[in-house]
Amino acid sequence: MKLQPVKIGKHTLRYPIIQGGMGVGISWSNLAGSVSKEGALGVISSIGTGNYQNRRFVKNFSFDRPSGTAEFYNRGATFEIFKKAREICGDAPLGANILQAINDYERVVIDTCEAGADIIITGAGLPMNMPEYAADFPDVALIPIVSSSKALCLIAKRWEQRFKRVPDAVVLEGPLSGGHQGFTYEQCIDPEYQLEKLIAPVVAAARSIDASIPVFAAGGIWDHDDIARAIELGASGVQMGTRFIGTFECDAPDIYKRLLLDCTADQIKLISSPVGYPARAIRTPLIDTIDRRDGLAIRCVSNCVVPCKRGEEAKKVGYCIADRLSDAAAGILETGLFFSGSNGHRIDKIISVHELMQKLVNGEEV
């Protein structure tokens, strides 16, 4: 199949690709740069911005880490991941992924869209006010991620209702995705909530909406194979994360790709989060620590997630997800919590941007 250009907003995509958000410290300016000067939509997760690399830019410190939610999504740092992306890409469309469920949400996105985002991609609960938070700029465009047909028309009627517009594009996820699903335990592994099943239905109310919305289909999206299928069931394009983490120009460290290298499928497992939703990671010493509820010390320095409730949800889970997702984008592989799709297994090289791009569009062959 021949991949076709697709609009967002006032943006064009080369390919039907979006290359999926992960924070903290995964995808920013090296891997969403290069993925936008490829043709897709490079995006660069706003989550952790005070973390790891970009810690001169962070005042106040505590037990080693951003002291407060401003510090943990640093304004001065999500300038200069977009600044060094921007350096890569140049004018190509270029993305931000911003959960829902943060703290600051409303700050975040406005930082986000004066940092220089053509587009925001939300999920991790229904962003019902976005388009308030991004009223300032006409022309970056807004897309929620949805697990179901239900949740994007509860989504579109408010926005309509309230702000006169409507979803720039869709990113429908289904349950093999890595990092925070929006299915539960039983979900996942139940055939009628996979991604093959939820396609037509999503498209149908995006057609209902606004027959201009594009819908991109993620979770467990691996290959050209993959892709030409989800743009069958009636996809107009794709969303990718964990793929593109076996790539050169990733900002994950050396350690986190060699785990994927290594790792076997029984070895990516749902776990459970402080975050209120199932995830998906690599099992790492960390998670048999948890396991045990050994050893790991729970404070809620930088008060990063609505739904933890200041750590309470973390000392029941038994971690606190922004110190261990920051340890994994360090690469501490006793303390760090690694997200991996169903898929991730399937990594057996390291390989560029540009080679990974041109084996999406044009077959593994390539």
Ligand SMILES: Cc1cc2nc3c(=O)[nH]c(=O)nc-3n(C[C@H](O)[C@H](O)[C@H](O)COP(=O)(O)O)c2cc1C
The other form holds:
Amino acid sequence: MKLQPVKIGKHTLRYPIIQGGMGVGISWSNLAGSVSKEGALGVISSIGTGNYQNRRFVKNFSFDRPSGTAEFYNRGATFEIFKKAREICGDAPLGANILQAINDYERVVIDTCEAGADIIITGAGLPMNMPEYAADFPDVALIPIVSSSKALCLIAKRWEQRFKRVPDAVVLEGPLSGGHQGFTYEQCIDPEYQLEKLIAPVVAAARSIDASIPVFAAGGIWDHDDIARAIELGASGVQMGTRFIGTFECDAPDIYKRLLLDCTADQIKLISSPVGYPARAIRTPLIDTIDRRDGLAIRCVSNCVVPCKRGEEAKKVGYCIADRLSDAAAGILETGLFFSGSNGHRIDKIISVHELMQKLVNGEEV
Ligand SMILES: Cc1cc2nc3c(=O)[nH]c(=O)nc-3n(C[C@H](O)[C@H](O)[C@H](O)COP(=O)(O)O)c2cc1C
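Having seen the form predicted on its own, I'd like the form predicted together with the named molecule now, please.
In what comes next, the whole complex appears, and the chain from above leads the way.
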């Protein structure tokens, strides 16, 4: 199948492929810039920007971590990440991913628009007020991530009534994706909730709102044939996360890529998360440590997400999401939490973003 360009608001992607935002620190300047340069949409994760290589922008630390929400979602660091990505992709469309569930969502949307995002993608909750926060940036396209047609209709109704605006596109994320799921554990394994069953109703809902809203299917998409199948089922394109980790340009540390190269299908599991949704990750020794409630300090330093209630949920599930994801970004095997989609074990070689895009656009044999 020849992949067609797709329009998202005022921006056009040469290929209908979005690289999903991956936090903390997995899709920053190098990955997102390289993907946008190749004609797909590179998406910077706006999560935990004050970490890792950006610590020089942080003024306040506690227990050696960015202290408080404003430092964790650090404005200076966000600008730096965008500047470096732009050095790679020039003025090609460049996106950002911001979780609805974070503290300071409004401020982070504004920072991210000011830093130069063309497109903002929000999941982990329904972004009911997103257009209000981005109102001063009319060229910035807004994309909610949904897991059902019902969620899309709720968002669209509210945006239409309050802001006279419709989503510029929609990402539909099924339950094979990496990181947080928009489903219960039971739904994640229920055949009725698998991506191929969800595409038609969400596409129909999008068409009923506005015929021009493209739907991008996500979760377990691996190769050109998967993309073609999603398009045959009615999607306009796809969002992919995990496969982009297997590239030289991905900002993840080498240890993360090595874990994916070495892992088997049965090592990729759903676990509980303080964000309140099941999350899919590689089963490293950390997961056993969490299960045993053994030795991991849980103190809320970053106040990162609303549902965690300043560490209350972290204590219940046995770990702090900000600390564990930040440790994965820093390459600390023992205490890092390494998110992966259910297909992560299929990464068998690290390749360039250019080569991966060739495969996705033209087929694996290229
Ligand atoms: C390491 C990792 C981190 C992720 N972080 C985020 C995130 O911060 N926000 C978000 O909306 N989705 C996040 N996701 C989901 C991806 O953006 C993408 O939608 C998903 O991984 C698609 O499924 P796939 O990995 O099977 O391609 C993450 C996924 C991974 C693998």
